[in-house]
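What follows is a single chain, given as structure tokens, in the form predicted alone.
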Amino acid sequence: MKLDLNVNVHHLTRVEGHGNIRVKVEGGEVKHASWDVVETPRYFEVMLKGKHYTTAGILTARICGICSIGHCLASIRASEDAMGVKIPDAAVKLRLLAKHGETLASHALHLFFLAAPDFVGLTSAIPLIDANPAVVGIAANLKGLGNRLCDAVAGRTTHPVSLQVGGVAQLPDREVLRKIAADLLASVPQLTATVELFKTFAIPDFKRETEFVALKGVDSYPWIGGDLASTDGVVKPEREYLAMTNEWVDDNNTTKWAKLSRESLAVGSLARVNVNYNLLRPEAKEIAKIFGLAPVNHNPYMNNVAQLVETVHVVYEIVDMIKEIVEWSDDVPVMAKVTPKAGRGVGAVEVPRGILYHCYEYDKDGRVVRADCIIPTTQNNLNIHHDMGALAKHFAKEGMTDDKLELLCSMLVRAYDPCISCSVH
């Protein structure tokens, strides 16, 4: 019996923007297998035209509702590459204690709320409120504590207003993060029910190889700044990020596509473990060891197990940045001199979905002359669209429905955890 299966997913649920799914297998050959991107371009670019540098990261953390703090980070690092600012060490750790807070809860988010339902057999984590509240109570508790540390630090859970062009505005309080800390370690116990949890899940057997770009660390897990590198070997300065990335446009989606050595790239949780998996800390490394994931692994399934390695990683890393900084004197510097001149810059920054870009082109007065912001789902489209047509091949065998191939479809993309309407600049 020859086998004919149909997708047509229309505006795909849990995630980010909107984006459709179509797959056709005629005869047990797949005739069509597409990821397609439908979300209106935004042209942020454009707004940031004629901006002062001290409005420019305020109003590009307005990008994204849930890496608002990674788009203001990239923003003013651009800024303070474009104009020779180097910013107080003890800035720069208060910014990498806010990014934390940003992962932190936007992983949370992602495992529980957009990706779990999936392997439980639900359509969405509302029926989990009454199927499992303990599971709901972690990711509740999880996301809470990203959000209070971001407040903290940033000054708020989105839209930070703390970290500003020349390092952050003010120390936070003392109190506020010793308490923080101490929630964080009572919550260890919600991350081993979280391992557990995820190890009775069926992640599906699947792998297509690829390239990975992501950071690469020196002496600790990156997520501000560096050198770009791919697990192709591909490693370059982080102000040659159109190297990486060549982006070009397709007729059929309102995002951008994107390549290095391949016919596509990936970046995110899992591509940060591939370039970077000897600076996970231990207590990550033991996780990551549990689910088998070690490099290079091509499975894009496993991105949500790379995110549960990173949440406890960050977890860990958390509450030791705050024993340091709670020991830190009232006048620490934490602001650096700014002097507006013309220059360009470019800031990278790891946020939840992969590398994020800004590139700013300053006048003489600090206003912007042109943008480009290159979001890490843009970067990932290509490699989903890629991903499908593989996706769509290794299954479509005896025993195979439209309905089990739309799920495994459907987890595929929830897998990379899209931001489709940041993608479309």
The other form holds:
Amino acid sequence: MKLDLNVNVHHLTRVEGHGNIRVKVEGGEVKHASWDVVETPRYFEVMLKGKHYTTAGILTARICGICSIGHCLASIRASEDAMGVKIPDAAVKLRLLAKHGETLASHALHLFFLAAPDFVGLTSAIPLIDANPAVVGIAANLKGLGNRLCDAVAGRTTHPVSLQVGGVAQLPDREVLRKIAADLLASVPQLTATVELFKTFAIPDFKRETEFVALKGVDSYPWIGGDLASTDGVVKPEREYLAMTNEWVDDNNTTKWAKLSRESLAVGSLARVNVNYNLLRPEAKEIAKIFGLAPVNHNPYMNNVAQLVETVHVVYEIVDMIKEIVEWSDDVPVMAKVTPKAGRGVGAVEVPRGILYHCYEYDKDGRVVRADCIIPTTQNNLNIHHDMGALAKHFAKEGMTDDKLELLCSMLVRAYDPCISCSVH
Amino acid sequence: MKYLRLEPKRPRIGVFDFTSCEGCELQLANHEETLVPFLKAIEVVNFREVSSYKGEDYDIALIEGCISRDDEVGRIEKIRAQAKVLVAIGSCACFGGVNRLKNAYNLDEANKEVYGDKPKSTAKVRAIKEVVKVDLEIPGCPINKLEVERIVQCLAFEVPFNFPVYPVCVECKQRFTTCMMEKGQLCLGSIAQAGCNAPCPAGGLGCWGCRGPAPDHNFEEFMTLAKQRGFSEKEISERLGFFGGFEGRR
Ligand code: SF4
Ligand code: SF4
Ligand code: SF4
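Switching from the form predicted alone: structure of the form predicted in complex with the partner chain?
Zooming out: every chain and molecule, the one shown earlier first.
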């Protein structure tokens, strides 16, 4: 077969951050396939040194504009673990509510604005404003609801202010929450319309077996803290996160690479669904069934579907949680007393793009001695890189063109919803 | 779409990111109630994070992020040559932002700490105006979308935009937020530039001065007051240095 293909994407669009794709096929044989991250590093772990525990969460939120709430939560959880702080139950719930707001906003942003245009042959969602205003309306509404929830609970969506070591700074305005829950319930038909829309999308037929890593839920689908698990059967306590990541530095990338039992690992919505499928709410499971998503699914493009399933899951869970929270009395405690002390602590949080770890070592005054942050996309980068080779091999057949392959490769990276500047931090 | 019998121009906008968290770009897609009219009022010709279309014929360049690696210098110079108006958005672009904290450390040691024996290319963090001419700076970490909308309206009608000269305290009082200083927290609200609508005190956190100093402020008075209330020089200085906006004032 005399098939020659060349894909060279410099600074892939519609993803957060900067990365390059290169694929070279000669005579039907894959000669080169790579995903390289060229983002400028920011050295957050260095900047954290000497910072007070009250500052660490404010600083690390700035690792990522999209999942700043997730970073802040992982950070304050690590600090609380290090100092032996137990936060009030109400604060646990409020943090989860803020987390759900972020998941909703982030998944809506990715599904509609970053992923969907590829499936309908557009370069962005902007032309849809005139071509299909209904879809843009749904996207803006769902994303807006997520943002409103974050604003109400965390004080601000991008770079939260109320999530602090010890709990949350204050109870949210319950009237605002009530309104958000009502608006979410009114949006259920929009979720159904979204499912119908995604049914019309042709998800590329491709799979490459890998190991998925996520938090392991006990009695509910997990988001904040708990044991770590992989689809290859590895289970570790949160504090032993390093055994799940095994990071190393590569010559060509500013991101680090990670692996567990195989050559690479994957985290994210698909990993969460693969590890915790049984804990999904029935409304969400129903959507998974429609798309044939069952554990363990090894098609990376199905991460889009997994995000849709999780969107439905969090919408119903937010409504239930708000029902409970509006009944709380005004003086329910939301903040625990914090006394700085020396120690090491870990916080693992499932952010939209997968499991995130922060680990800090504190001195007796509550200042950071050493910090480590392991970002979901950092864990995914090597998996994307290996997918690229398998994908090129799978699709390098008669009829394939440079443009078609470039689109498939770009869609692959976008399916992971990578947060590249995060992954380099 | 006429307003006061004037036909607004649709500014041709390019959005470009340098070293940053991309949170400011994200704000452009926020405030969903007015997102559609906002996107109709402007013409987005280049915005890598949301569009694969890469036009080079923009008039206004919105720049997010700071300069922290040599290859970024050439990129920003090219954009400067094309853009009629170059706007720095966010504290990273205006002051270097939190990234500037890196400048307190030796770069080789920082590299060793993070990358071991495989150091990556990096440089001292600089704000955009330290590298090319900047026509307008919109501070904030992140920027406030409502303020950006007002600025875009002004650009579209070619009328000047003025930032508030008063400090955050004014907006904070308008919201009836209980003062954080009264609650025992340090707050830079009396010296930081307003325009954000004081979201931090309202959420239970003293202001960190992400927008830099207000044109009208009394720095000495603030220092006296903060020290009187028992905040240490170290704590105040750390706060002032956090986003880079008070560089030279601590
Ligand atoms: S100013 Fe803040 S929100 Fe904006 S890009 Fe920089 S770190 Fe992110
Ligand atoms: S909380 Fe801060 S911004 Fe608000 S009034 Fe007090 S000092 Fe000013
Ligand atoms: S209150 Fe202060 S820290 Fe918060 S957004 Fe305004 S200027 Fe920035």
